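Only one chain is shown below, in structure tokens, and it's the form predicted alone.
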Amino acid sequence: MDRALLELEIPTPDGVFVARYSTQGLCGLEFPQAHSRIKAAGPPRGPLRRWHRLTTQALKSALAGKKPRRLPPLDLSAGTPFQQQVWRQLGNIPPGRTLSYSQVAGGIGRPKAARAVGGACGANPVPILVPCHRVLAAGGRPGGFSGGLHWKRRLLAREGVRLV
């Protein structure tokens, strides 16, 4: 079941990114498609105009590879606990710093389960805020990226840091 009550676009220099909201928060976002326009739904009324607000701000920030001061609510209930758990510690790591895959597992206790890490990174519903791209593979190789390798080096760029 589509969760999402309503899908709002948000322009950057970057491209046109859609974000999705449900009644608890952002539940989604999206990198710039060349070919897909949502139908307008008209403005954003009640807590969802503030969320929107956040949105836009918190992801012209992170796309400036700076840290948002102030994210919208998150509701990335659509993940398993173990995800959320993993989404949680992606919070924690801070612009310009990177962590692999097995050092987030070790931060939330599972030190075997990188590859489950990978697998939770793959399926985060809000790309950029919930930084997943400052997670590497072994020997700070890129590793895989939901919005493909060119938006994670262009992230991890601008936030200044260099891939090997």
Contents of the next structure:
Amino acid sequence: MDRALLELEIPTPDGVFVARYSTQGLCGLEFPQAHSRIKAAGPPRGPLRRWHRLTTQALKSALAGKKPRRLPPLDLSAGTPFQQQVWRQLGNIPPGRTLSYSQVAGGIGRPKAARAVGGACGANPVPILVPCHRVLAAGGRPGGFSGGLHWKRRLLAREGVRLV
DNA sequence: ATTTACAATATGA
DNA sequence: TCATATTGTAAAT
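If the one shown is the form predicted alone, what is the structure of the form predicted in complex with the DNA?
Below is the entire complex, every chain and molecule, led by the chain shown above.
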């Protein structure tokens, strides 16, 4: 867990996101906020430059409801093994498809851990690129979303998913 | 048709 | 020990 951070902004039609990088890759992504409080940094150099380009591109695709061609390396090492398993599962859900918390739980061999999956989704450091918004509660109910439910609905709507 | 209770689960305060 | 982005079963209203 090399947590040393570099924060870079990503302007999009939906606002300015903030990407956070460790020496291993992208380790965090934040939704646009009223006050950008990132420390000014010069233009990224070395691998950062490439990673940031990939992140920017991937984020824009995802916001448009399309599957990103390539993702930057993700540093999910901050999560527990359970959380990392969950996040890895989420990466397999294509745009336009959704799973329930319990299906995700079943996918990692713990069919009864639906609630814990909810916790892991809430702890997802890289929303959107790790598509936690494609996990719904049972019966097509929306469940929750740390970045605000409106984001979940908006993202799913762009992928063609209808919520009840 | 709704509401209420509870067990099972991983994690953090 | 309590609360949480849950679920399934069961019982009572």
